[in-house]
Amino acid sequence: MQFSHRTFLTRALPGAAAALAAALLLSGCSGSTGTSSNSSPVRGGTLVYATGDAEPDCLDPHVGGNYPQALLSSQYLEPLVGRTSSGKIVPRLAKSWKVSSDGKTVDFTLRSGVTFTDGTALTANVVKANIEHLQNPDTKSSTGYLAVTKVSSVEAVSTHHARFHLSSPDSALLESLAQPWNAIESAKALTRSQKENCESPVGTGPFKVTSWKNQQSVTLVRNPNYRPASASYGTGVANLSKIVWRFIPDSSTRYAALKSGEVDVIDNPQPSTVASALKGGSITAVQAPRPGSSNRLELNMSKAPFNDKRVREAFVKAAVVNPGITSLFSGTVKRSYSPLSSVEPLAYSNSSLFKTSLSKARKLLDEAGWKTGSDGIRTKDGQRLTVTLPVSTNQSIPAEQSLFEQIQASVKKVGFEVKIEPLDLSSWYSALAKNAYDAVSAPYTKIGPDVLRILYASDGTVPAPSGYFANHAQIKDASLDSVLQEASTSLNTAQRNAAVKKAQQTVLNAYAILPLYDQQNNFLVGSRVHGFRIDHAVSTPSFAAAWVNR
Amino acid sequence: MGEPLTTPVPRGGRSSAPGWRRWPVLRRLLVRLAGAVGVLWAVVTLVFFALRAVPGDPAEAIMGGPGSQASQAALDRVREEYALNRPLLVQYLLQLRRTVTGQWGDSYSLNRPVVSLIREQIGGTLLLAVLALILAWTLALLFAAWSVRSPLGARLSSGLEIAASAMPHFWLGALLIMVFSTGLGWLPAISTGSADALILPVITLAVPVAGFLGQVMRESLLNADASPFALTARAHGLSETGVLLRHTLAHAALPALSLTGWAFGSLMSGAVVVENVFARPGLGRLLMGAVLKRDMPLVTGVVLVIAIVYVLVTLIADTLEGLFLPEAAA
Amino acid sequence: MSRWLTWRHPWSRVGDLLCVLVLGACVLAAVWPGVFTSLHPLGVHPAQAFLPPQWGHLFGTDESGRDVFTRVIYGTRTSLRIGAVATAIGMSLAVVLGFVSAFAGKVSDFLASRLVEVLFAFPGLVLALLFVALAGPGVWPATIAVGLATAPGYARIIRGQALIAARSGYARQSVLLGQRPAARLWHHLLPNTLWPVLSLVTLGIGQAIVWAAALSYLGVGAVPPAPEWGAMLNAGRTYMDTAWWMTFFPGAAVVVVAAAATALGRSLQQRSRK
């Protein structure tokens, strides 16, 4: 099992070196990430990226916490601590921290000489406002609040000291502050009304915002007094003088404009042209997987047919994943095994579990009582054995989604039904929350094992007023529920490690999911930028030290 | 304004008509201006029980959709707020009071003020709109006069009408953006702000509608061709181009003209698809995307203003067509 | 008649017949599929992705290994059915419109020019997103939604057209003889407007098509893994640089049912008139 498959491709290597740092990336080496060059970085000049993502309806991350958020607030928001590529929590805004022997409070020690872009410092009283920003039901915050809902109050010691009171341990509790969706920001700011806040949020990061023009992009420009808190997060201010954060939501046109040059760099490629760009050219490709959940179908658990351990069994086993993943996803991504990424070094994976039989499907389906009926359908009392599956057609690419039709394809011949049903989110929110589905892909992008406490403790089941859940699979298990427990309050490092090795394996046993494939980001970068990075925290670029050529 | 905008011009025995009904155009227009106010009320209708019906609870659309896990407590203020526990017929009341007042509005989705991203976004689709709208309609004229004047035009241009409207914009825009922006390099593929990076919209957006206008318009062109009037004028020595000119052109043009509001409509529609292909800001990608999200005020309001302008170019359109045949207009 | 018809006619029977033999064929693809191809439209064979078109696999295969000349085929059924019902529904909806709007007196055409502007004064693909979100995505809300949106420009045809029909020599002479108001209408002024907007019709057939498709491309069309020309021609769109058949051949489809279609309409209109 390897903990990471980052690429250390450089725009130097021509050829053969490239297809030599490909095969690397995918036998999982890790180095060294994004672009380099041996050149001296050039300063000023401007950037634009052109993100595939939705754009965010808030700047902020704290309200709501979606994907496309991060991936812009990491540009002028910092958060306590980051994440390395192999987990390891360092320091960011707080330079050190201590969890007490009862695991019950946490106290950091923040960086000083820390301003925001507003001219305030960063103090241990402005640690405090976030943290109670999130809690606010006002600001309508889900990631980042489901993130600390453990922190009962935060005290502001000294300056320089925060304690964090926790209601209970929680030893996800760093993993959780390194998420985007937890970031600082300028306690003078978030006393501004939530709409002002949404359109300028105020940091400490490399970059600032300075405008937002709906539908066309965001503005960044440098801040003179970023200071990083490490080599890891530049130099010192940032080389570029202006990044143009373009919205640019058609595939196909996001390539063309990066192959013209209009643009410099892209997210959320076409597989088929991240292939291309990692056999060499101009054009350089960055794969990054993210941490959390795997991509993954659940199988809902609540209702017949899949109430059935033999049937969900039947179903994983009948379903033909690789061939799909090779071809469709050109050899960028590689098939999971596991409820947990890749990059998650307490990922369990067992591949025995999903290995294909359709003959094995078939005898399950048939102790379990369905009966093939006249058009190769099975049939119990009267109901086929149909599966729904509700697709989001803004969070699944168009290769997943026929992945999906492959697996439909392949399912049928032991006689599922599958109904792909393409929704708009707000559609498919409401498919859930309806409990009309049994099946469904819902990526859940969170730092460290704690994820699966949200994604299949009971009382994930339990809808918010909204409707919203997180538990598709919606799983019920005392012993999965107690073994999350443990893992997410042990603070015992070995006794952790195990309770989450034990509710991984719990998880796939019950045939709860069929893991697909990583959630990875690519990016395409073009070959006018150099130093572009990934920050490790949830995968998300970074330009703190990036510069472009004139 | 008691003025007559026109001149009356006797027709037949309607000039002895006494009173204001001798200035039929003020009178027309008066009328239409009265049945725009009738059609902008029942837009704001379909819009409001439209979105009504469609399944999710609006509160929740507030709070930023099914995803934010938005507390009871949240829920229950803002249906407080926006008055979404009163009745449904109270709430379509204080909708069109919030219309008619021109309070139109934050945006849930967005957290601005409707009229200001309405304001800034409606320049960028004008302006496609209407370029689109010039060329759909040169190269309709250009295809129509050529299939009058030779056979072989006839044929040729009517295959291309057929295929130029039978092509999605989607594909269309793609196909452009393959050849002459990554395979060309000569045009750039998004909007940069500088004007060549109009020239694929406009042409995306207008070759469909031109060939279903060509298409219109050649048939009224031939009709009108093999006119008495017309073989009149040639048996009068007129040439064949003066033919064209004077006398079936004009006839072609009418249904054509009546044509002008549908043309428009469906520029808007191509409008959503053809922002989305050249990220371009602009009316129709913020309304596909406030459909989506059930952003109701939104809705409304980019609705309503899309009505207003296509009421306007219709007033147009029917005023000229009314000067070309006044019995075909109300 | 013209010149341009004297000219056309040595060819029109050759190129009828053509129209014919086209368009049956597609109405036996849409009946019996099996005729064209032993292959299955929704067999995939993840390991024969991407092949280009060749013997076997005439029009090439999908990304997931699926026969694209088989696909075409079967989705002959969906996308004629969703042409012709959407123009269907279009079409009545506009014949009522425009014969109230032309013949049922002044309020009536106002009130019904009014309809239909509320109609126009709403984008078609606005109008189809509000129904489809009102119904769930699929092929049936999907051609509700289109014959609802072509509905206000067929409308507006059929009244002009009806005026100009019903100020015609024949219309009038028939009030001076005396005949009834319906049979004027059944005889005279029903075929007379109706010929002229004939090729429309055919036409629309292709246009109703082509917005599914943009339905499809917006997210809210057919349901996967359907065979449907507009889902197909969307599908291949993310490929078009890699796999030009998937687009080129459902996007060919539409264009010749659409041509075979609207020329068979214009030659059968002249027929009518000589």
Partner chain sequence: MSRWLTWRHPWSRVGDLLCVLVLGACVLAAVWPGVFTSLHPLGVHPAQAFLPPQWGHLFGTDESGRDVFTRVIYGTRTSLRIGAVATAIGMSLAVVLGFVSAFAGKVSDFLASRLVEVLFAFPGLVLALLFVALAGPGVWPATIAVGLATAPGYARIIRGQALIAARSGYARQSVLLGQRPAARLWHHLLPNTLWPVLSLVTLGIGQAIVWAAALSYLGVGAVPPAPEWGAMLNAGRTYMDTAWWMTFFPGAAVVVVAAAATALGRSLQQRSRK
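Numbering follows the first chain given and starts at 1. Computed from a prediction, not measured in an experiment: that's the story for all the values here. First, how it differs from the form predicted on its own.
- Under the rigid two-part model of the rearrangement between the two forms, residue 230 and residue 358 move as members of distinct parts.
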The other form holds:
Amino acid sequence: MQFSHRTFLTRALPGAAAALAAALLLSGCSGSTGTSSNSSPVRGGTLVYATGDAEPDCLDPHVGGNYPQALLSSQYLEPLVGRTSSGKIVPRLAKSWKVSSDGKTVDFTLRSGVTFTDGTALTANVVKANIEHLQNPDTKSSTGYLAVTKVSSVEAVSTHHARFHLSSPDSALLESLAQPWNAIESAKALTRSQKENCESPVGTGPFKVTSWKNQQSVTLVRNPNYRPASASYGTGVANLSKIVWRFIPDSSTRYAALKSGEVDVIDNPQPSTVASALKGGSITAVQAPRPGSSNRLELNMSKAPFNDKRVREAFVKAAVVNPGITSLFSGTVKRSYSPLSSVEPLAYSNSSLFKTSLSKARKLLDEAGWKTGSDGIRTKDGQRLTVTLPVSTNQSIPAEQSLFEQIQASVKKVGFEVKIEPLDLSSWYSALAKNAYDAVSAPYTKIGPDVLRILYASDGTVPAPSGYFANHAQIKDASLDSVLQEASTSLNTAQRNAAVKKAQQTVLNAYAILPLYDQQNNFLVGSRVHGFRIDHAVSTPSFAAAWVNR
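Alongside the form predicted together with its partner chain that was just displayed, please also present the structure of the form predicted on its own.
Chain only, nothing else included.
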């Protein structure tokens, strides 16, 4: 499914909890970027958004937890805290928080007077119900569930005072709680059947869900009682009367609809159209790098051929990536050499590991016992050197699929046979669950370096209640687990940072992944749209202050 970024600090507090408390107590104004106008906002009107991401199976991001859910739910749900473009954690539904000296208790003071669109009030008991909903196996959560595994319980101390009891210090707790997959929903609504809640989640955001036409669109209308935490999340009740959120899988069709004025904003455009819009004109390009992991190929270490490090290194040494990044993405992305997104301040890169060398790759395969066959594909013990690469056509844009084809061609020169299997999202998830892959691209969005624990700890091979597991490289390394645990629980900033670096070095040196480029959201915005912003938690669009000039 999916995940999110980090922030640390310097404040001197008594005891070893200083660093954790510092990370949790950061505050400030949430940054925003997007279109702007000197004109006065127009009240009313309908904005049409067209997404190329897969249509969610459920509009409640607690269930499962993928990025398409985050895009949509950011319009009608709010989390306890937010995040600025610089990484600071800021108030949203919680107005303040305090960490105990041992780092195992976090007290949240909630804003008063906040109501859900079903008329119920935000209280500590509502927060408690939401955490329990995320942790309930019947919810079948993945991203949200993995973010709150250290929360033992939530205590409603008073109406607006929620106390989180942790099994151990969690330096990433606030970063996790800023994510859309951990947003707060009406406790009353959560008592409904999952089907009903999936069709119309109830939140406190600027809009609310009124209808969902499967394979067509979701309609959102203005929440007349919306009260933003700060001007960064709107100046009051939204200007727009309605948002029609359309599902248009084909990128050319989405772009044509934008140019004709049929839709107002699109996501996932082709790189060439982004590059064109960045040069100026009536259509504005907004780029929003996502936190968490880089886009990368993960090599399945649990079985042949990639259970042999020499074969993994040979694949990486033979893969030609940079020319494709340059030609296919029109200068809109840069090559990555890190497990983490470049927006993560603790991202560690080592480009020397990824220098192409066909001679080195051939030597490694020779040493591993793979012999070149008559057709150029290597074999060993009667088995061909085949790499199965399932690709989600819902998540992988055409430029990326072409990049995979270029990698396929380059590694064939040393004897790899790469079978690219285009699949819809459901079939892709099924292939992962069946371990029917040797390499896979599965970007994961999570605020902060804690994403490394999700992706590379041994227990990440165990499925969450949703059935999804995140450790697709299937690394099982006790020493790496220890380092990731230190990064997750350390109350010393320097120690945590050192552990984060060491964890990345371990993953890279194992040739468990082939980093490609940063995850990046690209939006194209029509000329009639003003006030479009980015919510910097996980780079989703925000229409709380937007308006259309029709």
